[in-house]
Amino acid sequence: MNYFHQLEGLLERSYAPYSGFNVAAIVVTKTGDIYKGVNVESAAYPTTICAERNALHTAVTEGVQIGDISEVHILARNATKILVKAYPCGACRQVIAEQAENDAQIYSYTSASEIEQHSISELLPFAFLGQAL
């Protein structure tokens, strides 16, 4: 499914007044639920929190359990606000890897026909998971 029009409403939302990247995505399950997040900036830039991860945190706190993520949707302006591809960060790769267990989708949109999609595992080779813990 396209989520590009849903993102782009949610892009809004962001809070991004440091960088003026603003970071929207969309989580999906097995089951076709969806979690929402935006990227938040904080002054003390250790406590910004991005997108992906909202949206990941919302999920579990939501219920979802290891394992039921199958794709992340994700659009992102940048400063200029010019719609750009943005791929998960490395701490966002790693969530994600654990939470789907390292069997999800990454979509990177920059317009409702420019899709570019990614595996968690091509974006993230040999991901430390919680089995080896």
Given for the second form:
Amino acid sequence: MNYFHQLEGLLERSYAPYSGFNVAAIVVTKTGDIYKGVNVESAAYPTTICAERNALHTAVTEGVQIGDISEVHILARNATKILVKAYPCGACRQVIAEQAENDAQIYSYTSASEIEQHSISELLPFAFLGQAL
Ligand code: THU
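Switching conditions: you have the form predicted alone, so give me the form predicted together with ligand THU.
Starting with the chain above, the whole complex follows.
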């Protein structure tokens, strides 16, 4: 399914006054439920949260369990208001891999029709999923 129009609307809720880089993410579960997130920056810069983790944390808060997540859709816009392709940062890749049991597809949009797809295991090879803990 194509989430471009929903992501475009969601992008307006991103709070990124410091970087000007707006990101929207939609997490989709195997049963077709969706959870939304935007990046929320802070004047104390490191406390910023990415759109992807915001969506994932909301999904978990709403009851989504390990292995339920199947897709993450991402749209980003830079400070000059141009839509740009964004891949999840390293921290978000870790959280996606763990929550999706290393089995999810990541969709990076630059328009309604230009969508790059990668598996999470491609983006985060040799993931640390916690079995060794
Ligand atoms: N950001 C995300 O929300 N997701 C990404 O995939 C890359 C980075 C945010 C964090 C920060 O608010 C801004 O983009 C610039 O790094």
